[in-house]
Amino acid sequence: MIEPFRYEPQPARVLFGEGRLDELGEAVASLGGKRALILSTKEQAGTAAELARRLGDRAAGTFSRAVMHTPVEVTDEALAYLSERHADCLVAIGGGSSIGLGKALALRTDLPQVAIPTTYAGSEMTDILGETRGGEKTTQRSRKILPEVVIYDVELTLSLPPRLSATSGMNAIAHAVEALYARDGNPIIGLMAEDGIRAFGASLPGIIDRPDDLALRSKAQYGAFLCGACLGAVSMALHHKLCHVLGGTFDLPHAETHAIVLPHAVAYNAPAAPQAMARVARALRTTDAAGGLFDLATRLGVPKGLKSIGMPSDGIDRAVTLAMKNPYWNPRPLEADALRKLIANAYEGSAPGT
C-alpha cells in the first residue's frame, strides 16, 4: 500500500539540452524583461559579457562580483549597481554563487530570474536561499527566490575542470541522498533522488578521464537537474546544516565542504534510515551507502579532509555547538559525542564511522 503523501513540484520552466543557450533572448522577454542584468563571479565575467552581447538592447549590464556564501554586503552592491541600471531581470550564470546572488537580489526586489547553471550545484531548482552576515551562515525559503526559468545547456559544463565537476557532483549527490530520509519526503521525489544519485555515479569517473564527452556530461548534467530539485522539494537533515555551520563559519569552499562531509554524515544516520541507505547503495552499485560514497570521492579526487582545505584544529568543538543549535530535523537525533566524533573524521578525512 502506498503511504499518503504531499506533492508540490516547483514552479519553474526547466529548459535542458544541448544549444539551449540560444533561448536565453526568447526567455527573458517571456518574462517581461527589457533589461536584464547578468550576475556572474569575477572568473566568469567574460561569460557574462558574452550573454550581454547576446541580449544586445535587452541587457542591462553585467555584475560580476558574485562569491561564495552570498554575504550580504555583495549583495548591497549589486542592489545599488541594479537600480542605477534600471533592471527588470536578473540572469545569473555559473555556479552557487551566482544564482545565489540572483535569488538575494530577487527576494529583496521580487524581480524574475533566468538561471544558467554552469555547474551540478542544484541551486537553481531551489526556493532556499543561504546568506551570510558576521561569519554565521542562515537560511530561508520564499517563492521570491525561486527563478522562473532555469537553461541547462550542457555546452556550458565542459570547461567544468574535472575535480571540480568531482566536487560539484558530489554536492549535488548531498541533495539527493537527503531526501530520501526527509521527513517530508514522498515517492516523487525519492524515485527522482534515486536516479539523479545513479546519473552521477555513471559519469563523474568517466568525466575525471574524458572531460569532453558529451554524453557523461549530458548525464551529470540530468543527475544535476534531478538532486536539485530534490533539494527544491523537501527539507534537508544534518549534512546540510553541517555544511552551512562549516562553510559560514571557517569560509570553507562550497562543494568541497559537502563531499568531504557527506559520507560521514551518512554514516552517522545510517542506523536510523535504513531503506534510505539501501538506495543510496543500490543507486551506486555497492552494499554499503557510506563506504561506497566514501569510495567515490577517492576514486575521484576528492579532497580527503576538512583540515586540507582549510578548517582549523580548533574548529570541531565551535562547529559542534553551532550544529547542535537550532538544528535541522533529522532522522538519528543530535548527540554532541557522536556530532563530534563524525566532524574529526571529517576533519581528518578518515573512513567513515571509524
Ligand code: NAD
The other form holds:
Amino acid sequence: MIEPFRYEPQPARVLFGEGRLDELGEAVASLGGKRALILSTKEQAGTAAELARRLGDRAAGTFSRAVMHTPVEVTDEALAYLSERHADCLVAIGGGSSIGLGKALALRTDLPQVAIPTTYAGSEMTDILGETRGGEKTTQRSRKILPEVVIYDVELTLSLPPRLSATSGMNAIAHAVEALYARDGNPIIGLMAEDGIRAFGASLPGIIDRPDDLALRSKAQYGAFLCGACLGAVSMALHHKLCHVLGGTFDLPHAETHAIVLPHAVAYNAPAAPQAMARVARALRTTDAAGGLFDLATRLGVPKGLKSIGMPSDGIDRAVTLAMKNPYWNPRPLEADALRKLIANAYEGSAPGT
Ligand code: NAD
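Moving on from the form predicted alone, please list the structure of the form predicted together with nicotinamide-adenine-dinucleotide (NAD).
What follows is the entire complex, opening with the chain shown before.
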C-alpha cells in the first residue's frame, strides 16, 4: 500500500553535463536578460570575469564580494551596484555564498537568476535564503528566491580542493539523509535521496585521491543536484537545526560542521527511523547508517570533532540549551541527556552512539 503523499517539485530548469556552461548566453536570453550582473566570492573573481567575457554585451558587470551567510551589508552594496549598472538578470557562480547573494538580490528585485554551482552545497535547488543581520542569521522561503535556471557544468568543480569537496559532499548527503525521514517526505524524493547518497558514496573517496577525475566529479555533481532537490522539497530536522545552532553560536564553518555532526545526528535518530536508516546504509553499501557515514567522513579526512574547528569546550551545555529551546519536529523527540551525548561525541570526534 502506498501511503498518501504530496509532491511539489521546485520549478527550475536544470542543465546538467560537461560543457553546459556554453549555454549561459542562451539561458540569460531565455529569461529576457540583456544586462546580467555576475556574482561571485573574491576567490572566484577570475571565474566571474571569464563569464563576463563569454557574455559580452549581455554582461552588465561583476560583483565579487559574496561571503558566507549572506550579510545584509554586502547585499546592500551589491544592490547599489546592480542599480548603477541597470542590470536586468543575475548570474551567480560559486558555492552557497555566491548563490545566496544572488537569492538575496532576487528577493529584493524579483530579477531572474541563473545559478552556476561549483560546490556540492545544494543552495541552487532551493527557495530558501539564510541572511545575517548584526551577527544573527534568519531563514526565509519565497518563490522569488528560487533560481530559474541552474547550470551544472562538471568542469567548474575540478578546482574544488579535496578537503572542500569532502565537507561539501557530506553537507549534501545530510540533505538526503534528513529527506528520507522527513515528516513531509514522499516516495519520489526518497528515490532522489537514496540515489544522491549512493552517487556521493561512490565518488567522494576517489575524488580525494584524484580530484581531476571527470567521471568521479560528474557523479558527485549529480549527487549534489539530487541532494539539493531534496533540501528544496521537504523539511529538515535535528541535524540541520543543530548545525544552524552550532554554526551561528560558535561561528563554525558551514560545511565542516555538517560533515562532523551528521553521523552523530543519524545515530540519535536511528531507533526512530529504521527504514530511512536501511536506505542510507544500502546506498553506502554498509549495514549501519551512522557507522557508514562516520567511516566515510574518516576516509575523506573530514576534521576530527567540532573541537578541531573552533567550538569551545564549555559550549556543549549552551548548545544543548539552545537546541532544546525552539522545539521542532524530529523523528525522535528531543531529549536533553541524549542530545548532550550527541553533541559531546561530535565535539570529541569519537564514534557515533558511543
Ligand atoms: P562557499 O560558497 O562559501 O565556498 C567556499 C569557498 O570555496 C569560497 O571561497 C569559494 O569561492 C570557493 N569555491 C567554491 N567553488 C570552488 C571551486 N570549484 N574551486 C575553487 N574554489 C571554490 O561554500 P558552500 O559550502 O558552498 O556554501 C556555504 C554557504 O551556503 C553558507 O552560507 C550556507 O548557509 C549556504 N547554504 C545555503 C543553502 C540554502 O538552501 N539556502 C544550502 C546550502 C548552503
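Numbering follows the first chain given and starts at 1. Only the largest set of C-alpha atoms that superpose within 1.5 Å between the two forms is called the rigid core. What you see is a predicted model, and the numbers here were worked out from it, not measured in a lab.
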Legend entry - C-alpha of G248 off by 2 Å or more between the two forms on rigid core: yes
